[in-house]
Every structure is written in structure tokens, then in C-alpha cells.
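Shown here is one chain on its own, the form predicted alone, set out as C-alpha cells.
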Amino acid sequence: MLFAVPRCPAERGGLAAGGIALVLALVPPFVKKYEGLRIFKHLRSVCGARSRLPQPEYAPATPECPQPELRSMLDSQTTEVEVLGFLKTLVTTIKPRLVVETGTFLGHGTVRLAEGVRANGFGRVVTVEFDPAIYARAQERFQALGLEQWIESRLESSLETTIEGTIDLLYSDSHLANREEEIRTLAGCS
């Protein structure tokens, strides 16, 4: 294919501007965005009560979860409803003093962990989220539920956070690609 290159600088500038405009118009729809931000944007546009209704799991079966249809979810990024209940039960059963959660997202898991700590009457939950907008949304949830005294929420990378004390329960719920490294780091195995 042959292209004619304009000799006049003004024509070349116009051609370059046109090319940039074309790229800006065509590329954004194909750029993969972080799934959590897409869900966050959707939840802001939907009525609050409707966004909290469980729905059947729609993820495909995997070796780890061969029957996803047996689970319920609030959205495609939040921990399954059944697991959320298990988290609180786990905390009230093993009585941890320090619970660490990575990947706060909208705070559903953090809330259940904190409810367990509160039911025990002692302990704290440290939760780590790297996205400022999602972090702010979780903070609103914690305050609205009166759980902020049980939760230490951090806006930072789980791979860079430092936890003082002995972690009694680590709930790694961040991006799958980060989990092995963050578990090694937080468990002191690196």
C-alpha cells in the first residue's frame, strides 16, 4: 500500500492531527479496563437496594468450583454470599486477634470479618485496597454500619503493606495474580 506524504508542513500537521483523532476514537473501546472499576461504576448508577440483592453465580465451572450454580453473588467481583457468611463464622470460631484481608473492594468481606471480631469483643481487621475510588466507597460502608472501630483500612498495595504483630487469619482476596506473592510476603515466607 502506498501513502502520499504531503510536502507542506501545514498539510503534514493536519494529517498528524487527523491520525491522532482517529486513534483516540478507535482505541478506547478495545482497552481492557479493571473489572472492579466497571462494576463500581455500574453500582453507582443502580439503586443501592437493588445492587445488594444476591443473584445466581454466573461464572463458568472450574476445578476449584465445579458447580458454581450452587453459589450466590452480589456482583462478579465480590466474594460469594455463602463465603461471606463463612468468614464471620470462621472469625467467631477461631477467635483471631489480628485479621488481615487483601483486596477490600466494596467491603462486603471486610464487613463480615469485622462483624465476627465485634461479636468476639476483641481483635481488629486490617484491610488493604489500592484503588482510591473503591477505597472511598468501602469507607462509606464501614462508617454507615458503625464498624470503623474494628477496621483499619489502608489505601496501598498489598505487596507493599507492612503489618505489625502476628497475623492470626489472612484472607487473600485481591487479584489472583498477586495472591501467591502477597501470602509469601505477609506470612513472612519471602
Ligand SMILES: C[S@@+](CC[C@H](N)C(=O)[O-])C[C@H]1O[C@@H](n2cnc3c(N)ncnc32)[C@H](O)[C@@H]1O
Contents of the next structure:
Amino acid sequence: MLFAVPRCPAERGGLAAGGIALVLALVPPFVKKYEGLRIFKHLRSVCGARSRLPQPEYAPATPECPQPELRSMLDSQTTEVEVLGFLKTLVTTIKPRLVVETGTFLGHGTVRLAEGVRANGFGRVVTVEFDPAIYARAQERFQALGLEQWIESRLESSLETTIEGTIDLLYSDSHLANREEEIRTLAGCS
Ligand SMILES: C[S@@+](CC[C@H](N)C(=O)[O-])C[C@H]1O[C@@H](n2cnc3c(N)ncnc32)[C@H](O)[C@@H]1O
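Now show me the form predicted together with the named molecule, since the one above was the form predicted alone.
Shown next: the complete complex, the earlier chain at its head.
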């Protein structure tokens, strides 16, 4: 086995700096990259995304959701399958005129909200996504499903978007860290 041992402090400092530089270069792509982008990269097409099989939710248990494994998910970012069904039912039940969703991702939640609006025969869904590649993929889904007339899709941050009119239903589903601020902003109480 071969060990490289620094002989003097300056050499040790140089090696340490080199080591830090190496870690900074190697770690970000694997650890820091937003998980949604990794999922997105592995999807070849909209159809590929739709054909994925649900698996049990593996998010850690919380007081609000003590048994996440009872629900199922397509991936760690998309709204859980059971919640997707609930979103459509919510819209057909409360009859909102204006629905706002933050965090479009692949558009699964948007689609179910828009299906509810279409079933009602009135209203619209404004969905906001700040990642251009993810936004573009979601547009493909909306077009493929013929739902564009019910959806206004925006490429911008939920923290900067301006919504005209009264929001009847807000589905706050962007990054967890943004949600309190976006709810305050969109509810007009910041
Ligand atoms: C949990 S996923 C959304 C899942 C989606 N609503 C669904 O039903 O499957 C979060 C998404 O929010 C986006 N996002 C995070 N922060 C955002 C912000 N401040 N404004 C807009 N989009 C944001 C991310 O790029 C990601 O696509």
C-alpha cells in the first residue's frame, strides 16, 4: 500500500487545499443537485413518465403523516397517487374559479386540478415553475392531454409571480423551504 505523507506544513497546506478543491468539485453533482432534476433527467418522454409504477411513499414519518408508506408515489417529487385523486375531487367539490399551484414539476398535480376544472366547465389553473427544462416538459404533458385551455403555465418563481383576482384554491407544492413565504405572498399577508 502506498501512502503520500506531506513533509512540511506548506506541503500539508497545499495537500489540504487540493483535497478541499477535489471535494468541492466532486460532491455537488452527487449530493447537492435537486432530486427533481435527477428524476427529470431519467425520464425519456412524457409517456415514460406516465408509465412508471407507483411504489410505497418513503418520506420519513411526521406527526402529520405517521405512516407515509400507506400512500404510493411515482417518484419522490410528484404528488402522491392518492393525493392526485383528492385534488380532482377537491376541485369538483368546492368549484373554484381560480386555482393556483406552486411547483409544477412534471405536471401531474396540475393535470388533476385541470381535470376537475374541466369537469366543472369553468375556472382555470395557474401553475408556476421556475426551472425552464421542467417547465418545458410539463407543457408537453398538458398539450398531449388537451388540457391547455384550462391551464395557465408560468415560468417564474412563486415568490415573484403576481396573481390577478381572488385565489379560491392554493396548492402550495414548491420546495418546502419556500412554502411559508409563498403562501404569505400569494395570500397578500407578507
Ligand atoms: C414537489 S415538486 C412539485 C410536484 C408537483 N406539484 C406535482 O403535483 O407533482 C416541486 C417543484 O417546485 C419547483 N419549485 C421550487 N421552488 C419554486 C419556486 N419558488 N417557484 C416556482 N417553482 C418552484 C421545483 O423546481 C419542482 O419542480
